[in-house]
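Take a look at this single chain in structure tokens; it is the form predicted alone.
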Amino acid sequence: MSLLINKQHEQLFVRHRRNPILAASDWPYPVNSVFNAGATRLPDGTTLLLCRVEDRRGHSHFCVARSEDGYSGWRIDPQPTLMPDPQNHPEELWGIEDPRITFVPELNKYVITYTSFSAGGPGVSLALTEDFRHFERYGVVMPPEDKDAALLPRRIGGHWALIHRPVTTWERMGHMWISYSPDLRHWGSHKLILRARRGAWWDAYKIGLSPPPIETPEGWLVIYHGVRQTASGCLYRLGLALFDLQTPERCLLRGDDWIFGPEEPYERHGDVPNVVFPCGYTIGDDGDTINLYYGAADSCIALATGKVSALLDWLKRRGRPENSELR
């Protein structure tokens, strides 16, 4: 059941007590901040979290955190689990930032899609693993201007289905697409699924997936992120969308209200202000909780709990369907 909270919002997401959960101090080497990391929960049941690392050049590598109960004890890698290479990846020149892990059955490994940063602009690359300790890079696979990826656990007609964000140069704005592969290495198909909004609307700048699809039996839920452009600068906060499970492509319903966003110090104040950017979540053993993890003003990670049932139904309640007109 939601909890109301001021104003008579529903709170779809709970901070916890002891947020934030990881920050730069908590490092074993120096570094300048810790943020948007990517999760999964290991057949043992512990919850790993792939964080985003930055240095004080400000370029970005992955490191590996690892804890029982998903909020404390934190077991971080002694040293960066996985470095840009640009000797071998020219398109990881500037860092590797933002991953989003799937566990993919039929392979029985990890697919990570990440930002890959380099002169030629952003670009989404993908790497696999079985363990977090060695990955197969298979390189950028979305060329620049390009984000915010994911890739989904299973083949849609047998091919599988990245969701991304790529920003377009006639209007500089940033919509939700979709693209499918025979192999993981060859992307076509592309189709545009979700448009950021103009005007006043919280989202009406860019949109980009934030962690990568739950799948229900109603469809894929998708938990967004919305950036609106202000006099102080840009405000980041969450939406929810559905789409249809076997044509992901076609949205059911979107939610017009931003669900979640910055309201507590750790949020509003950082290296990049006003942020909450999920790149993880995992879902507990009721199939049910969801354990959101998100960076917070680009400087720490914070988590917030809710239900996957609860999102659910506000996204019946309170949501509508899309279509291609802007609104």
Contents of the next structure:
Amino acid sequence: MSLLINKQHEQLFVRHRRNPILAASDWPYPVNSVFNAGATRLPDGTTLLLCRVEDRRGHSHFCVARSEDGYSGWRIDPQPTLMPDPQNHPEELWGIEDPRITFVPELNKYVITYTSFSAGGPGVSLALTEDFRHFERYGVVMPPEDKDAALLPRRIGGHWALIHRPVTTWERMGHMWISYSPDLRHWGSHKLILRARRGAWWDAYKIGLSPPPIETPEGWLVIYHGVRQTASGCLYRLGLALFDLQTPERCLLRGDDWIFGPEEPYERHGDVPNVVFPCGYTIGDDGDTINLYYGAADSCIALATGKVSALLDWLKRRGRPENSELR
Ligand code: BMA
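Mind pulling up the form predicted in complex with beta-D-mannopyranose next to the form predicted alone we just looked at?
In what comes next, the whole complex appears, and the chain from above leads the way.
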């Protein structure tokens, strides 16, 4: 299939030669699949992935994998790191999915936002940790149907800010929203920040934040996924947008083209074909190299590397101010 790809588009992300870097066959206990991992770099430089692991019931939990170089020599927790807790959190009855990690200097803690799944539908839950061993759950922060949430690492005008993706029964569309909170528990001042387009667009009808926003001097750089519905299922691809640093609900630029999509066999084939779904990234010592960790075909974890400066440069050349009237 990759032989048919036109390589003349700018390649903003290059796939790692050892892809996929993690799969079910690497796991120390029985699992079905390993995908959609949150990512962070620990103070000692270790890359930590909080992997979504699906068991043979179809329910997901999280398991930590650590690596010195971010692509090999993974040390995987011998047991699940964070299991759903339906006794105390009924919203987790069918599992916990798609974690995003934000290190928050003010708290000196990592804030994890994830999808909690139960009969009520998928909602957004939040938990805090210092060490990825003990977790303090705050429960549901955005009720169903809502997903694809990440916290900004610092307060904006005194309030915490969460980007998330509710789905409306009105038109069955999924747009990106931002909400604010004084305490990470009570959320309000909700604002729509990026709309799914319509019709033939690659990001028509449903979009969502992929990894947490990347703070740059020019704004919050957002990698988001667009879901194209086709006769043979959904196609998950990635695009770029830039938001104002002080007023993150203000979209400054949005690209028209997708920048990364399923091409390789491990992205094209799996439990859910044609999916690339990043939930985390790390930034290299040069402050510019970005390692993007993505779930491929809901079956394994892959890595693609790029430069934040090149993503910004592309957006400045190819993006335009968001004008939802024209879509
Ligand atoms: C989305 C999420 C992801 C998943 C993707 C493709 O809705 O639930 O966890 O990777 O669908 O199945």
